[in-house]
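One chain comes next, on its own, written as structure tokens: the form predicted on its own.
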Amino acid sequence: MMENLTGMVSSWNISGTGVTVYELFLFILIIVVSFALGQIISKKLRKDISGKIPVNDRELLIKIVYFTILTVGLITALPYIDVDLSGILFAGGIIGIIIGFAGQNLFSNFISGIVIFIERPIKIGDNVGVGDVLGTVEDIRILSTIIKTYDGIYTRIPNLTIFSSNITNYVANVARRFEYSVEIRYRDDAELAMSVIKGVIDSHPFALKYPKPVVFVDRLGQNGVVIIVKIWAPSSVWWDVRRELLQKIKLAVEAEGVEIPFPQRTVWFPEKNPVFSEK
């Protein structure tokens, strides 16, 4: 009996439409589920990316996802109320092709921006190099990324360019190594110089003990003995440590009487003046 009642209700037509009650019910159900699913995914997305991208870009991305879900739900539900989608889809296809050609770069930058958000090769505040642009990431937007160069110039780079370029992230690792080349005179004590340099490094609070610094004689140069110094420091203070230690090493070795050599050239003069004969 229940089956007969269900079949009877399903076959009821809404006057003048040719749509059954069952089809109308499915249409409403799909629309309601689409709205609910859009709300759930939007809230989840807002929670996951909160604080990772600017608020305006975050809300724009959420709206795009939300209305995409609603559009898919509407297209799925319309055939249940005898709406012919062939004409709409054909017109939409033509419009889509036109918009696709006109906004190809725009769409590419949008997709690249989404990939950057997911992969996160760079973050706001990172010191990076993209192509010939070096600086600090100030903002990561849906279509572009803003980098402030070390000269204080703001540069807008399309996300497609960032996605397809080699990216150098100078602070992705917690520590970064730098090195000096210190040249001393041949008559100076190389062991003393290296000992002084190691003492200066050990006394600096941000010169890392591990990986430990390395100081060694690298080669015998034209003007003196070349000592190589390799030091690790936290990436966040790498530049300050590099700048401070070089000055301290110079003062410390000079205080021990070790000097940096001047360029030297040996010039040989003949013992006798050349004799010129006249013909």
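Each form is matched to the other, and the largest set of C-alpha atoms that superpose within 1.5 Å is called the rigid core. Numbering follows the first chain given and starts at 1. Please read all numbers here as calculations on a predicted model, not as lab measurements. What changes on going to the form predicted together with the partner chain:
Once both forms are fitted on their rigid core, the CA atom of F35 lies 2 Å or more apart between the two forms. Taking the rigid core as fixed, one finds a CA shift for K212 smaller than 2 Å between the two forms.
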The other form holds:
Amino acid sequence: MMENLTGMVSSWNISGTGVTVYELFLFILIIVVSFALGQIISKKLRKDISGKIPVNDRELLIKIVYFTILTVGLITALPYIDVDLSGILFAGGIIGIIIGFAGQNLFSNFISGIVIFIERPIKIGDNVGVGDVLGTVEDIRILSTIIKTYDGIYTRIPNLTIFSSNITNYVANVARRFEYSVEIRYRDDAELAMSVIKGVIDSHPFALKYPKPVVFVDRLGQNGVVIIVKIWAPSSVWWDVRRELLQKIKLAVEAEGVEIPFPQRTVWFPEKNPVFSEK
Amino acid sequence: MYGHYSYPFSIESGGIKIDVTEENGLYLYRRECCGEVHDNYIQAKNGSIIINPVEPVNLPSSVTSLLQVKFKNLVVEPQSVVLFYLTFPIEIGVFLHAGKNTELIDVFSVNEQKYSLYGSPTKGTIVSYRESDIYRTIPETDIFKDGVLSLTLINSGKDIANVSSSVFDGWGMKLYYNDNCVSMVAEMNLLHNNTAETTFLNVPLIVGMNKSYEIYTSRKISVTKKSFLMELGY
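Show the same protein again, this time as the form predicted together with the partner chain rather than the form predicted on its own.
Next comes the full complex, this chain leading.
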């Protein structure tokens, strides 16, 4: 009885078309399922990536995913109501090729953005160097990355450029080392100078205890003895430490009577120089 | 000096001076320590001030929540438990308590701070650094400068262990104080592969000590991880 009823309903034709009620039902079902699936996946995606990428990019990504699901659903459902997709697909194919050529860069940047997002060579707030651009990462978007240079300039770099460039991340490691070259006069006591420099470093909280700072006489320069100072500091504050310590070292060594030498030349004239004797 | 105060008030001890005075309907909090003066205006009529030692990982700025205490190498036999005492640097927190809220308004220290790297630059972490002697009994300390850390070292392994440092997470620190001592009680469990786990116990070193109001409590951060895993050696 039930089978007969189902068979009857499935064979009913809607007047004037070759579409049965059953096919219409499947069409509507697929569309509804696509809508529902789109909504569910969008919500899940929004929840998962919330806070990880900027709001505008997040919404753009969600829309792309949502409409892709709807499009796939529509293409799957249309044949059930006897809509021939071959013409649409042919036209769509041509349009796709045109858009593909036109949007090649767009697509490359998009894919690069996704790879950067997964690989995470840089994060928002990191001090980085990309090519010849040095600065702080302000934002990582789907198509581009915004870097604020140290002199406050807004710089937008396409993600493809970021992806294919050498990236230097100055804060990826928790600590980094910096170096000074301190030159003192030959007549000054190098041991005393090194001891004073070590004292200054020890008194600075962010000049790390370990790895130990290194202070040593590196070479006998043209104008004085060159002392090399190598110090580790937390990456997050290294620039402040580097800036503060050099001034403190200069003042401390000068307070001990050790001076930074001026460039000097001793010029000797031969006693019987013909140039002078002519005069 | 540690305790709860209704303002206006003025206290001076151990080279530290704190006073809260009324100025045209506002209260001026002023702290003087080591030649440094810190001012803060307070607008809370029925508030009070809490002064107590806090987790020693905040100065000169919060770059880490970890404290490393380095001590002379201690060789520990297998299957053994040893209790000893270390010292840690004290940081003093000043909180404003008004209504149901408590907010940190100042943190300072008479100690000089030093930071270090635990592990390597790529895989390690920055730690606030302190060197300490090993004491078998509770040492006498200046309660504004040094606290006493009671450390129970548990070597449940089958090998002799060489221990020369402990790393603690500030989020789990439990500080207690009285008129003579500031303390924390911790355990360090030596695991395999040069790994150890440090945990703070929420108990006073001496019966009757007062519990400190902690900075992470005032910041309403829920702490789920109460121990620190020293995976980069001890």
